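So this first bit is one chain, no partners, the form predicted alone, shown in structure tokens.
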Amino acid sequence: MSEPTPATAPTATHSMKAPAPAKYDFFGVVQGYLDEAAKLINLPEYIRVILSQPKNEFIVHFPVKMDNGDVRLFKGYRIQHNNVLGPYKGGIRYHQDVSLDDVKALAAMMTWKCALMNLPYGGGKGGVKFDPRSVSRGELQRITRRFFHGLGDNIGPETDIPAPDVGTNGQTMAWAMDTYMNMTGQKGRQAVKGVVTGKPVASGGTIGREKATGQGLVHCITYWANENDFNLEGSTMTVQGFGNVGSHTSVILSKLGVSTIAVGDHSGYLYNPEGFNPHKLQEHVKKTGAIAGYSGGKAISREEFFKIKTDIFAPCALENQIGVDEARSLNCRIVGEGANGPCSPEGEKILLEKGITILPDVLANAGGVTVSYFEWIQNKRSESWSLDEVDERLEKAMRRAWKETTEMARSKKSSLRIAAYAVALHRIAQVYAEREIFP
């Protein structure tokens, strides 16, 4: 429940989403990037065809008894896109707009992301169609347990490994792990901690996972700044979506001298030209679930938010937030995609024509799945790494992926996004060439 808002405190009131246009074909957009990158590296056609659709699609309907005694039927998805490199890997999203098309797109992106980061994983994604803010904690637990029970042995530590995404967190993963453990029998319980990642540390999670996605984005911004002689000290940033990714990005960059001057989420947008205290705003959002009611900024419209002059814009909310109008309005030097698919192709084209650098999602937000891999390894080995070790390994992995992506972009004269896809596809193509097609 939100805290009472003082009468003098500005309240964010404008919705994050623009008026809904025709249905956005997110999966088609991701397939377009695949086709473009495939041409760039002359990917064999049979591999492109294999990668054009998920390997498996699961849809489950499951009943949950609500607090008032009513039984409500929920719809859940799990898409397993490709596993030629290893087990399927990807988050579970709880959101009222979850759809089959979106989850297919996100699962495909996880295939490219894992391949780009050289992880022994393929791509997967899942979700349940409901608003997690509209249910009680007890209902949320029952929904989670019934969903994972419904998935059954279609997931597993060597098969398909979910993680948190929009609307889910470490607590969700703890319930999921416990449910799976209770389905495996007593003898194998402790061997399946790695069925999910992003767990609380005490339940088998890893130190550094909560900030990992934001940390990876910060690494990419830092690499870009160093290569372009841009001084982060004294620069400004705007952030759309101040949840896990956006808030940690803001907090980490504040230590490098970057001031967050505007923020937005599902409850609206706030502006403070002097810069927000990202720690206090992060605590407010953790306590209330939204930036609304935070007294440290002035409420502005979505349109005003996108027109603010800034050095860095970090979209860390949902897909398809930067269309033609937003791209024309944006006045920044760099867009760091903390979210998956925040730019539409039309918006991206305008940004690139304006000379704005886009750090693509498959690279920029890959810190999360990379540290999830570290968590999985620790579970398999019964180890516990220090924060320094996690951070050092993450930085090394992000630097290598950045180097491979930028070198590909320069050699092929492509955007960073298509270059990142190309690096990933090249790695996948090598495996298909060696293993060939069964039978």
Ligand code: NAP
The other form holds:
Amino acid sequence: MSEPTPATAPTATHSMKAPAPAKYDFFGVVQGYLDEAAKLINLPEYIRVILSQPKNEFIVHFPVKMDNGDVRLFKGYRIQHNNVLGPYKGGIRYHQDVSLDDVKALAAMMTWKCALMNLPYGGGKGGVKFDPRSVSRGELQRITRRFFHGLGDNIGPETDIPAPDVGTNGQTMAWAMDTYMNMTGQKGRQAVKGVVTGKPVASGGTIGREKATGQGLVHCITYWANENDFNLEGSTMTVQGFGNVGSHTSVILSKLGVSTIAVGDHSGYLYNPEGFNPHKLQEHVKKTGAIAGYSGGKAISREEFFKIKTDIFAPCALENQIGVDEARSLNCRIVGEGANGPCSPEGEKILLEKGITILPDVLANAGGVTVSYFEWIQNKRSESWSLDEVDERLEKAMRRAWKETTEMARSKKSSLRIAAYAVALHRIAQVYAEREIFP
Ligand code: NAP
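Right, and the form predicted together with this ligand of this protein, after the form predicted alone?
Shown next: the complete complex, the earlier chain at its head.
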């Protein structure tokens, strides 16, 4: 990350203690994109104002008995940004840095993402502030159950539908669903499976959900390659974050002949000019929780990682990873945003000036929520679709969103990010115009 800017310059009267670093204003950044896109399409001001803040913000504090007998108090968030198109939809993050403003930013992005993908959903996001690696499996289960108990009926299959995000997975969703079912009267239990998506297949999940975000990103990279006469076969990529999104992107792209030559996560960065075996690396991460200790590459620094010459760079970790320094270092053709908000606005400006194409998060990582929607429909209808059916529907949905975004960018001469926001805003604005404001 680039050097943090001091919040205040030290003066003679201040102590010599280092000033606190300015916090990255993620919500402010996302609001800035909203304002830019609103201007681009002349969005009525009252709609921009409504969309500039979430509809509901829940903060819950809940106690959990830890393995050693101590009771620890946790803080959880659920932000419901907008539901004009349908129930709130968005992931739950478990991470030590989770904050209200970041969850607000992520919830707003879900509103744009669902609208862009033409899903009957609004946007939401949640999280609990703790390091999931620091607790036992039993503690993780109790934290999840108490959190979802705390959210109570503020969520529900027709109200607000969580899913996995950083630090959570199918197992977390199975516990969440079971908790919600246990809070539902006996007679209604089987009807509420769709309260969360991203569940394991046996517990009501859909085939194809685990890889869906990576798959959607690969579709976008493929469309870009086709439109730019770029041959993916024999090309290279670097990936930051080798969790769900990063590892599946790497595995799927390897089948198209793309070689992953450098990877990184919080435990460090590895380089292998011959290309990693993404399946083996994925297995290693599943077993050990990190890329550290994998024998197939040379350890490099974060700075070296960002300087590696590559065709595709896929940031698949966290927000604000590509600031000014990283953008100046990057030597690639495209940045495919698997993560939400990985480029800071300053970083993005530099990348665009360097002629690097950015496939923006709200489009590039929308495969996950799209297949979550397929899971929700299957739950409603008590159906199980085949992988072919899920993959086919996902490809169609990604292709349509790609076409609408690139056409908007061409006609309005905007970046792909602002174009994607603009397509989403158009859809939302139409509904506000038709329904008007209550009362
Ligand atoms: P995940 O499975 O928990 O993986 C996150 C990855 O990021 C891990 O490899 C993690 O490494 C790495 N990471 C965390 N902090 C880092 C840091 N400071 N520097 C470098 N690497 C770091 O989460 P995920 O579901 O793949 O989500 C990744 C991103 O994709 C997030 O921005 C998320 O919002 C977005 N996204 C996810 C989905 C989905 O379906 N899951 C859908 C759309 C968007 P460690 O494990 O070593 O910390």
